[in-house]
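Just one chain follows, in the form predicted alone, and it is written as C-alpha cells.
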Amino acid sequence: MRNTWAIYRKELKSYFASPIAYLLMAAFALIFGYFFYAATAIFVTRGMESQMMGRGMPMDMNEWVIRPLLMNVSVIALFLIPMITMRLFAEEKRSGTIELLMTSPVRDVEIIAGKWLAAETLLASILGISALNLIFLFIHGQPDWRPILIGYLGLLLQGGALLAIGAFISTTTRNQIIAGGATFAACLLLWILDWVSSYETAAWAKVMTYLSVVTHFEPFSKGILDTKDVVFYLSVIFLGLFLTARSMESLRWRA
C-alpha cells in the first residue's frame, strides 16, 4: 500500500506540474459550462411556453437539465480519457524511466494501480468542476439530489472501465499520440456498439449492445442504481488492469 501511494502522489502530481491537468479542466469547464446553458435555456424556454399555453404540469429539472448534462459529460469523457492516459506508462518507456520502475523494489500491481487511481482521481478533479455549475440549479430550483450523485457514479465507474483500457494501451507503445489515439479509437468502438440494436436482433447483436459502455450508462443517467451495470464496469476495470499486468509483466521478461 506504500508503494502504491508512493507511485500514485508521483504520478498525480506529474499531472498537475505540467499544464495537462489545467488545460483538460479549462477545456471541460468551457464545454460543460456552454451544455449547462443550452439546457437551461432549453428548460425556461419549454417552461415559459407551457404557462402560456395554460398548461399547469410542472416540468422536471432532473429530466430536462440534469440528465442531458450527464450524457453529454460521457461524451466529453471519450476525448479526456486518451489525453489521461496516453501518457502514463508510453512516457515512461519514451525517457527510459520504464527501466527504473521495472527494477525497483515495486510490484508491478503496485505500479498499475497507484498510476490508474491518480488517473481516476484527475478524471474526477475535472467532472467536479461540473458541480459548481449545478450549485445554480439548486439556488434557483429544486432538483432532485440523488440521481446526480448516481449519475456522477456512473460517469467515474465509466471513466475509470476507460481509463483501465487506455492504460492497458499505453503499456504497448512508447508514442504517446499512437498511445492516445488508439486509446480514442477503443473507447469509440465501445460507446457505440449498441448502434447494432437499432437494425439486427440476433443473439451476437444483443452480446455487442450489452458491450457498449452507452447501455451500462443510461440507467445511471436516469437515476438508477442497477448492480448489473456496476458489476460491468468492475468487470471491464479488472480486466483492463489485468491485460496491463501482463502487458508489464512481457516488458518485465524482454527486459
The other form holds:
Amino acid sequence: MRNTWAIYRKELKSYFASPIAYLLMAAFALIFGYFFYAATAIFVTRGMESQMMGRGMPMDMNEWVIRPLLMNVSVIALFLIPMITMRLFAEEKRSGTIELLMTSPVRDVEIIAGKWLAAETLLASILGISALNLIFLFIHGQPDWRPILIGYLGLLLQGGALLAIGAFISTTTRNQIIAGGATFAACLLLWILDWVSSYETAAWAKVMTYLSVVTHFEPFSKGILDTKDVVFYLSVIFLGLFLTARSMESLRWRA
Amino acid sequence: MIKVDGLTKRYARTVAVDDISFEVEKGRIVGFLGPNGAGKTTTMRVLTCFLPPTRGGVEVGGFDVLKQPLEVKRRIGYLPETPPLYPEMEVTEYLNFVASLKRIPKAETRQRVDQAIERCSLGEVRNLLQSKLSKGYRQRVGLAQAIIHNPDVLVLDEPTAGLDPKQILETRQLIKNLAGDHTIILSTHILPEVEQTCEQVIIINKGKLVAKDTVDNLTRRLRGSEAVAVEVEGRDGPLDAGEVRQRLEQVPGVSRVLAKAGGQNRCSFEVESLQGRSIRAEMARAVVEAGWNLTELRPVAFSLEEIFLQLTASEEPAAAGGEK
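Please show me the structure of the same protein in the form predicted in complex with the partner chain, now that we have looked at it in the form predicted alone.
All chains and molecules follow, beginning with the one already shown.
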C-alpha cells in the first residue's frame, strides 16, 4: 500500500513538475470553453425561437447543454489519454529507472496501481476544469446535478479504461512517441468501432459496437447509471492493467 | 552471502552468461572483471532479480532469486550502469522516494536519508534537482540510493565509469569505507580498480568464468613466484653494487636478481623467487647482516593487466568453439 502511494506521488509530481499537466489542462480548457460557448449559444437561440413561436415548454438544460457537452468531452479525452500514458513506462525504460523499481522490494502490481491511479488523477483534474464552466449553468439556471455527476463518473470510467490500455502499450516500448501513437490509434479505434452499427446488424457488428467505448458512455451522458456499462469499463480497466502486469513480467524474460 | 551455481542466461539468440558458479562470503569486496560485453551486467541483473536466470541457482543471503525475489531485493542495494535518477526530483526528495520503495519505516526515513547523504557527501547538492547534477554527483546519488536501506549486499555496476580521476579516487574510497558492513560486488573493465579496491576477483570473458581468486593468489598462480623490489643503502661509505648482488643471489629461494638502478651509495634490484618460495624475510636479514641499510623492500605485483590478458587470451579458442 505504502509503495503504491509512493509511486502515485512520484508520478503525480512528475506530471505537475513538467509542463505536461499544465499543457493538457490549458488545451482542454480552451477546447471545452469553445464547446461550452457553442452549446450555450445554441441553447439560448433555440430557447428564444421556441418562445417566439409561442411554445411555453421550458427547454431542459441537461438535455440541451450538458449531454452534448459530456459527449464532446468523452471524445476530447480520447486525444488526451495518449499524452497522459505515453511516458508512464516508456520513460522509465528509456532512462533506466525501471531498474530501480524492479529491483526494489515492490510488487509489480503496486507499481502499476500507483501509476494508473496517478494517470487517473491527472485526467480527473483536467476534466475538473470543465466543472468551472458548468458553475455558470448553476448560477443562471437550475440544471439537475445528479446526471452531471453520473456523466463525470462515466468520463472517469471511460478514461480509466483507456488509461489502462495506454499503460499497457507504454510498457511495450522505450520510445514515448511510439507509445503515444499506438495508444492514440487504439483509442480512436475503440471510439469508431460502433460506426458499423449504422449500416450492419449482423452479430459481428453487434460485438464491435459492444466493444466501442462510446456505446457504453452514451447512457452516462444521459445520466443513466447502468451496471452493464460500469461492468464493461471495469473489466476493460482490469484487462488493461492485467496486460500491463504480464508485459512487465515479460520485460524480465525478454529483457 | 552470495551463491551462484551454474548460472546461465540466454537471450533470444545469444548466450550472455554461460554456466558460471561462484560464492562470495560476507563482508568481502569482489571485483567482477571482464571486457565490455562479457556478461557482467547480465550477471548483476540476475543477482538483483531484474532478470531471471535461464538455468542455474542464484541465492542471496540464503534466498533464491526466483522463489523469494522480494526477500532478495530487500537485502540488495543496486547501482545500475546508469544511475536511476529522476531528473525532475530533488536529491532529498528522491532519496525519500527510494526509502519508501525499500520499505524503510517512516520514522527512520529521515535519519536514513541524512545518513546516506552524509556517507556519499551529498550535503552540498541535497536540494538540487537531479537534472542539474554533474556526472560525479549523479553517480554518488546512485550510490546513496543503493545503500540507503543498509543492504547486506551491494551490487555496483561500473561505479566509476565516466568519472574524472579525482572522483574515481573518491568513489573508490567510499566503496572501501562501505566494505565493513556490506558484501560488495562491483564490476569494472578497469584493471587497476580491482587491484586497488577488491579482495577477490572474478574474471569473466564471453559469458564464461575465466578465473576466481584473491588478487594475491591470482598473481602468484600466474607467475608461480614472487617478485620483490629491494633498495639497499651503504651505512658508511660507498656501496659496491656487485657485492650486494652477490649477497642477494645467495639468499635461499632466489632465482634471479636484476639490477635496476645504482647511485653513489645506494642501489636497487628486482629479485625473483623460485616457485612457491617466500624470500622477503630472508632477504631483509641478509642485507642487514651484511651491514647495509635496507631502505626498500616491496613485493612487485604482477599487474592484473598481464593476468587478464593472459587468461582471456588462453581461453579465447575454447570460448569461440563453445559458442557454435
